[in-house]
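Next comes just one chain, in structure tokens: the form predicted alone.
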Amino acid sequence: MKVLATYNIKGGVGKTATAVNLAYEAAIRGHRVLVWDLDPQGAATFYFRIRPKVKGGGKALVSGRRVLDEIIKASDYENLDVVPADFSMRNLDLLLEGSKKPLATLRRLLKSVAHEYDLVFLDCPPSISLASESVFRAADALLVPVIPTTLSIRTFEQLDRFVEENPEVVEELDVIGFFSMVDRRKRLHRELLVDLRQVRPDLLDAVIPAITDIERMGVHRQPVAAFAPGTRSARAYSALWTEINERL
């Protein structure tokens, strides 16, 4: 089972959109995917057309009350299975201090299922704390959307500097960046997709663009290529899971 946390220290710019739509590439190929909802927001869970409740809140799970397995709840697609939001996780760091080992915690709880899923997409809220930390030690991969502008690209930097300062916790960890809601029609996106493709020449060649397709996820509760196949949106996340699934 590969772990996949959708992640960037800033907010607004695409993680959500990120796992429900890679998840649900996955899923239609045959993967059997899950996808935990830790952002207490509960936009994943939102678009899955699932309640963001959670029996215990999240104190049952990191004490060991409740095993992951239990709160698992199917969506309306085939292979793609949802761990709902709850607004207690809104206190992940203090129930994860709490803990004994506070950094194992999610790698624990995703153990008991990893027989059941191929991939597990862990759609995080922005931040860089205990629970991120947690979150670094259970993914295989981080995925980060990384829209082509000044500030968004000194987030990345920063995610940058504290995988090389911190090897003891985020151990082998993948870092994968890509650039999210691009639009082209602007010089300043232009010119940063190709000048930092220079200095980082690991990010993926697929883009995401600013597109209303993707907007509108909220009002249809579904993936892009669920409610509008074949548009651009669609195939820059299929794309954008072809080539992700290949670095894995």
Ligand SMILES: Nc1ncnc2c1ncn2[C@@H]1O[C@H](COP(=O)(O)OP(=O)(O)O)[C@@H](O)[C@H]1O
Second form
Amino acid sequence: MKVLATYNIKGGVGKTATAVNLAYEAAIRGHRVLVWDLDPQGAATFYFRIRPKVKGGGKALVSGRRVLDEIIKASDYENLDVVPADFSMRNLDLLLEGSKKPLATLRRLLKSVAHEYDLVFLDCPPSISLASESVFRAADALLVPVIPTTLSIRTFEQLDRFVEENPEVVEELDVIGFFSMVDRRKRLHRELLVDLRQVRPDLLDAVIPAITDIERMGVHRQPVAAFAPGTRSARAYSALWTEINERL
Amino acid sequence: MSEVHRFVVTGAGDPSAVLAGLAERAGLRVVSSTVVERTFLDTADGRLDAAGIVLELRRPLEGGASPTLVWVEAERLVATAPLDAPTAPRFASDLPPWPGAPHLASLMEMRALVPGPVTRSRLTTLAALDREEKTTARVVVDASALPDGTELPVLLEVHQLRGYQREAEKLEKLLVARLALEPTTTTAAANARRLAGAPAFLRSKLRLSLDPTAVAADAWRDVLRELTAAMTANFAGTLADTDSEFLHDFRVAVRRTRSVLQEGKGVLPPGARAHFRAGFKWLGDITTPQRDADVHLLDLPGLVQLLPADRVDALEPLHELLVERQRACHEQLVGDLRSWRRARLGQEWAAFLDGDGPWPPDSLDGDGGHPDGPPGADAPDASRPAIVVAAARIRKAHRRLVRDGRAIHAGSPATALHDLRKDAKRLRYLLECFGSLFPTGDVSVAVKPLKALQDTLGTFQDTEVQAHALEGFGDELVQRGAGAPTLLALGAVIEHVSARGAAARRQYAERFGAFDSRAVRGAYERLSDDAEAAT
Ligand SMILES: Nc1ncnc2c1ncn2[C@@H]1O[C@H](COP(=O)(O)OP(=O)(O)O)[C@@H](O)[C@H]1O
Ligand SMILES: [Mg+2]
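Coords for the form predicted together with the named molecule, given the form predicted alone:
Time for the whole complex; same chain goes first.
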């Protein structure tokens, strides 16, 4: 089982869109996939039309009284299940602080379902915190969507610094960055794509353009490839998944 | 976990119409309804079926979408893949890049997928939705018919979704109350096979249950008939070269037949026995070149894996050479199998197995064989109990193997081990063909260590033959102008192969020791006691 976390310190960069669409893409290719909505905002849960409620709350889950197995919900798609967000899990950090081994908690919970899934996507809230550190420890790779702005290079610098300063937390974590919400009509985007690639040659070739179809996921409450198969947006996520899958 | 409950719709009428009527009340919505032509795929020996897997090709009959390959296991849709090529995958290497494909490949091994029955199916999926329009349960209705119009039982499945068990239970109750449903475990694939009268899956194990009180002549013929059935079942696939296993199993049946004829001394009429021993020796011999070529090709991927990745390409010329040879050998074999001589052997053999009287009858002039008199005249064991005769032959073969095996020491020449392999084969065939006369427990204790010993002897001889053959290919590749990298890679492979043979040689003492243990010898002795007790 591989654990992939969509991560960025900033909100609104396409983390959730990435988790939901890549999970769907991987599932239709035959992977057994679990999406864990760690963001109390519950955007991923909303896209899958699941009511955001964990019986007994996230607290019971973290403290180990409830097992992940009882909370998982099937999505509308084969091979694709979801751990819905919990509004009561407002502050995952506080919950984790209360647990005995905060950093190992997510990892331990995931282990309990490792035989059932090939892939887990953790859809993370923004920020670096105790919750993020748990994610770094549980994940095999971070998927980092980057909107081409002059500041986005700082996202990587911050991540790199964290990885350098916390070798014991991060162990072997692959940081996989790619451009998100790219608007090729904007000259600045075109220029930054070239410049940023020079600084970070490890950025993926696949790019997710800014497309209204992707915005409309909120209307359809479905992955793009489910309501708009074969379109440019569906193809973009398919190509992104192909590249990530090869890298894993 | 999510479960699927399957039912046969027993009432008349279209269940989809009834379901449409229920839609409002049950909160059901039709999410898809397509008509597809389905072709069920499996290996000729039904390996996927045995593992509870259904693999099918679905061609949409409306809308012109491309065909899809669908893998269903334990009622769960495991994976689907659109097919670019118009034809179904044949070998494991043709499967889509599914994460689970290696599992299918390990089941299939060298076997090809062959198209089984075809149906025209309307597949309707209905979803139970909650207030968020989220699916909480699914109903799948499968109304299929064979191409000739024969209708399969209509199947209805209720799919529970994880985390929504209660919703599925409620829905199922409602459906059971409204429709005439009967729980079932059979699949559409199984129904299609049954109604289409599809041939049973091939099996390489003999499924004999001989009557211990039968006379030897009858038991011998029963075994020979079963072996003939195996040859017949594998004949077409051998001619078409569908996969290498057809020829393999055909040859096994021929070898077993030869062995039963050999052990038929005193049981079968001597003239016929001599005539057919010669006939089946010839039949076995003509199949050997292609089998050797098949084995080289089957072994190649394993050999290539022994090489470092950067030298793998260097063996491509060897691969081409092997493919060419295999094709040539196959053409030759097809000619031989279609020859007049083969046809005549088949006819004579069928007449022999059918006839009670002397063979050959006057009309048939057996080449070299003397016409036999009435049954029993030259066959003193023919009317003795089969179990007694078989036990005596097994005892003799066992004694011989023990005697020769004990004589082997670290310095024995390779040929001594090759001869011992023949002894072992002889005993094994006897146990396989006549084992069902005896209590199963004793036979399995006798067979297990024999099998292990045979594996070791087989590896020892096969690696020697393989290394020798590879050297020969090396010479041929030199003549074709192969470069140094190819020859170096070949040299490395030969070294690995020889090392494997040497390891088998070292293993011999231990394997023979296990076979020659007191417990196993006891099991062989018990077979004789069993024979005595039975009469
Ligand atoms: N490639 C894209 N093109 C257009 N809109 C996008 C794209 N990716 C995301 N969006 C929209 O932008 C908003 C933020 O995306 P989201 O995936 O929720 O970001 P995050 O999870 O990083 O906060 C959402 O409304 C989403 O529909
Ligand atoms: Mg989000």
